[in-house]
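As structure tokens, one chain now follows by itself in the form predicted on its own.
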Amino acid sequence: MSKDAITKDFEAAVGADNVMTSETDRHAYSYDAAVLDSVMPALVVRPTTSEALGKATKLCNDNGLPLTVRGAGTNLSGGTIPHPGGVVVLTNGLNRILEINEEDMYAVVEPGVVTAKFAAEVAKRGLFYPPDPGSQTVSTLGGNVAENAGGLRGLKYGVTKDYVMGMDFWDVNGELVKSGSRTVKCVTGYNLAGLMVASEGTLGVFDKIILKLIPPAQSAKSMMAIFPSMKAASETVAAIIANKIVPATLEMMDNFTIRTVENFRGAGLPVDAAALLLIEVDGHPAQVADEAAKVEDLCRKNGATELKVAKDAAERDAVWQARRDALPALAKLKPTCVLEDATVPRSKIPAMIEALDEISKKFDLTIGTFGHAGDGNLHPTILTDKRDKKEWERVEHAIDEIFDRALALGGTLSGEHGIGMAKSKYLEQETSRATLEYSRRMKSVLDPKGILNPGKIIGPKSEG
């Protein structure tokens, strides 16, 4: 069939002015947020209704046509780059919240309701959706349950994964799949729900998210805890996990990051500080008392030379926005940030720190490393020049030996970035060939024409 006569059908599927064939419209969505290459789509189509949506997959499986589903392309794999010739479907046209149940406390939501909005929205009801991903502000809902994204509360709340309680999606051939329930319990076939999560496209389209809400914390207190060196703060990280404490949130910086957030906005932070704890435990409020003590007193048995509490909600407010800000405040630094996630288990974070120094030394290059320490999602970001090929080659040999160590820690490639184009070569190194080969049979049976965002988290193979 023409390209013409393709453009006609979906015009009639999604309606006229929702397809995009100019070449500015069609470059918009060539990329993401990962340091890849851009892929021209040959054409962007934005559904605004479940059928319309159906029917765009239909068409892009009866053509042969590659189908990259796009929330709002901040995922940092390479997830919504689209295949070359393909569509992008845009789910910002499905931006509904259908229900939010305080009775029962869950929510049913279309796939391109903003993240923070929709936080926002359930905040106003007296409940909480806990899952925070950096690009919360911008990122959508179906977006995150394609990547699991983490965020800041991922060590005490979980990710996005533990608050699937169900999911309507399209398969192929159009047909509306229905998996998990509104009920807190249900085990009525396959979790085809949780197989969804972390999947990135590839093996259906999102219609419909049933999300578990919780009841917020009564209190929470926030800190930060000075240190002279990385070891000292990285070690109490660990002595804070193993004297069972859980706290909402654990946030490291270390010394250029805590310097480049301040020159960017000017947050108050202590630029001498080899390294910061931010730290937020939460709860019944004599519990909050209680942890807090604890904390503050392991942070000084481990060398913090000090420690601050935030006395109102504005200081709180200020704490956490100096730790969101540091991923834009180094982007600034350099023309190219390439910010990772290999995540090691909690007691390792003092040998990763290590080998991060290392490695940055090794190929003299500049990283900057921060992140969700109490769950051992460590986030180093090399600045650097994607135009100088020198310095590019020692980038990519540092990613290598970022995730060789991390692997050899007992960790993971990815804690909340996902897979995607980016570290797809990598995904036999931690699992194993028959995992690989497993995941390539599911989706050749699931998706036969290899049509759902090929090249993604198994590689080019996993195209029919």
The other form holds:
There are 2 protein chains.
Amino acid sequence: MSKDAITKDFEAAVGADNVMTSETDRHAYSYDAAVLDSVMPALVVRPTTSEALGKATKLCNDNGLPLTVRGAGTNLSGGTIPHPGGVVVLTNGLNRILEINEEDMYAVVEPGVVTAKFAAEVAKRGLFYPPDPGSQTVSTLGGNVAENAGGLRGLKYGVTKDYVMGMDFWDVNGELVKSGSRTVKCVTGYNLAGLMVASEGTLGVFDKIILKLIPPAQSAKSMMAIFPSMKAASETVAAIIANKIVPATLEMMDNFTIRTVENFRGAGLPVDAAALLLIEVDGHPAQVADEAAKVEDLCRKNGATELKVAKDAAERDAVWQARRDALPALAKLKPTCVLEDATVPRSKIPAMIEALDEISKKFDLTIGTFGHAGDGNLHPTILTDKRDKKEWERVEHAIDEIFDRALALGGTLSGEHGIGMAKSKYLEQETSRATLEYSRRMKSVLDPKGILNPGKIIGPKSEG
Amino acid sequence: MSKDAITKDFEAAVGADNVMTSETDRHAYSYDAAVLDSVMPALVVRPTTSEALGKATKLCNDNGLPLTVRGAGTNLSGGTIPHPGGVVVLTNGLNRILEINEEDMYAVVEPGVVTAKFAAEVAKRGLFYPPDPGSQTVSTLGGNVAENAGGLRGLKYGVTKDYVMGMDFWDVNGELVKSGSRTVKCVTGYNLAGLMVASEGTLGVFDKIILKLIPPAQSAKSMMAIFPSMKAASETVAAIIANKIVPATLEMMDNFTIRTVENFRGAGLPVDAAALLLIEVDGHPAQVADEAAKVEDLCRKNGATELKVAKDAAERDAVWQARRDALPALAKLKPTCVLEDATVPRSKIPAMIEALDEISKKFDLTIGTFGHAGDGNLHPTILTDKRDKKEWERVEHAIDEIFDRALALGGTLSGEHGIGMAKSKYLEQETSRATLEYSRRMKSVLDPKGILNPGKIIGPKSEG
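Now show me the form predicted together with a further copy of the same chain, since the one above was the form predicted on its own.
The complete assembly is shown below, putting the previous chain first.
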């Protein structure tokens, strides 16, 4: 079929206003938040109904057109970078919260609903949706599920995967597949909803997602602890967990990040501190009081020089805003900002901190380190300029070594950013050849033409 | 290859002592706990090492022999009934707890570890493994994962799925596939460990499972509330949830079950009560006190005529033993005991209780009802005699209607017992034709000869 004829078919499927072909539009959807080259799609379509989404999927498959679903494009591993000549399917026209069921504590949403907006709607009904990825103010729930997004609350509340009760998705033929339920327990058929989580748009196109909600904690207490070294801070993290306290959040920042964040907003962070822990405990008020006292004690025993407890909601919000500023603040310093998310078992955080320090010296690179220390998920952030070829080569070696060290400590390549295009070459190192082959066989039969977000997770098709 | 030659190959793979061919041995593994006809396997093998398990898998595939993995055979949907002429692979020789990591709160186990034994070992280390299916004293963790077993604590603590962090499994070619990690967060590759959950041995053979552990609750309080009707009891369940109290367990029993359990053990249950709720709240002592008071208040407001709080561990254990007696006690009454697990959203429990009452009258059947009311997962138990063909016909119609009503209430066919052979014919009714086709395509490429537990979940191969 000619390109014009195909465009007409898409116009018929999703509405003429919802098909974009101009260079400007296509350029806008040619990249995401990963440090990777942009790729121009042939077409951008914006379905506004479930049926249109199914039709667009079928049209792509019928015409052998690579299809990349895109929420907010905040992906950090290239998962939303389109394939050359492919179609970008936007989900921002599918942004309805279809149901919030307070009695049974679940919600049904379309994939394009913005995470923070959803969490706020849920909070209005007296319920709680915990997953809070860094990009939550713009990221979409569909994108969160496709990447199994984490966030600051993983330690106590788990990640997106733990909140997906069920899903309807379009298979590559444009037929609707249903998995999971509105019930707390469901073992009806294969756990396809579970398989969709973290599948990065390569096995189906999400239509509706059923998300679990929980009652919110009755109270919370946020603290900031200042340490004379990253070692002391990281050992405190291990000590808190070893004492069977599970804070809602347990975040770490090194001095470089502290100074950068302070420059960015001037929130009053202690710029001389070698390391900070930001800690929130939540639950029943008596439990919060007990746990906060224990945490304070453990911080002091492990060398904290100062401890500040947020007195009210405003102070509490300031603490968490500072943490959320870390990435945008670091990203402003240099033209290229590589945000990694190698993750280790929690007790290995001190060893990983040491490894990052060694790697930064060995390759003469600026690495700011912050992240979700409580669940072993650090974000070493390399500040560089990709145009400086010599330095970029050192960056690439440093990334390899970060992965090597994380794996040697029993960790994983990616805690929450996904494999996408950026890490598919490392996948076999962590898993096995058979794992890749199993994955590729599965993909080959569920998407025989290889049109669903090609090149992501398992690498280019030719390798299969 | 001749049968003798194949037997020799299995003997070489798993050891001569671990291959059973006698009729007695084969008969012992020809059935499980489901009300279905037994099927004689050709061979029973018992690998005692990971390598032997992989070799046995490959041998089955190479020779086109249907392979059914069997833990304790407590399956209630026929998932461990072998295929005619097939091989039963026992996991009771693979029963080592390989690691319990207290610092990072996970364990690594072989599939044949008995659930309750594992939970006890974990408890000795000051940690908690919540999933507690009814058969936990004999069931295996591999079986629990294959079925996504639930239990009494699903409401607050989730089910087996929520504790699987990762898994190594043998693919049908005898190659080792690895998915997941020892880290709290992991998005490396497809969520194959999640796909294995509830896959009933049809997509791979579990080698090692990484399970999440959590800190135990500091305290708990168990209560028994007596109600003048099932309606009052079920409305209390809905009221507790609506008040955002999430008990660790919230179980219900009807009068028929109460009387049967009391006859069985004489635990001192109130035999005149129309309905009982057994409730346990746990957590920080102050939270437990608050929640127990609220639960008590809600019970009284909804018509509870009596409320007993367990004074000590012995009284508490007696309460839960009575609940765990329900199935064995009912099963003794008649030759055939059909235990269903249709599940509805929690707020629909009163409607489902009414539906079960109507169905029991309509088909003139004895249905005892008990179960995990707090998560909408009831166990209507039909007592009958399969040899009475006329009554059995009514039983089959009643089962159909139980499913119809559960689905009409937004529920699911199976909360925790699996689809197996017993419910595969209903699968399309809850999902869609495309869901079955998607599942069958996946199965066809991951197990091209169809040797992995054929006939389970998606039905016989010929339908594919």
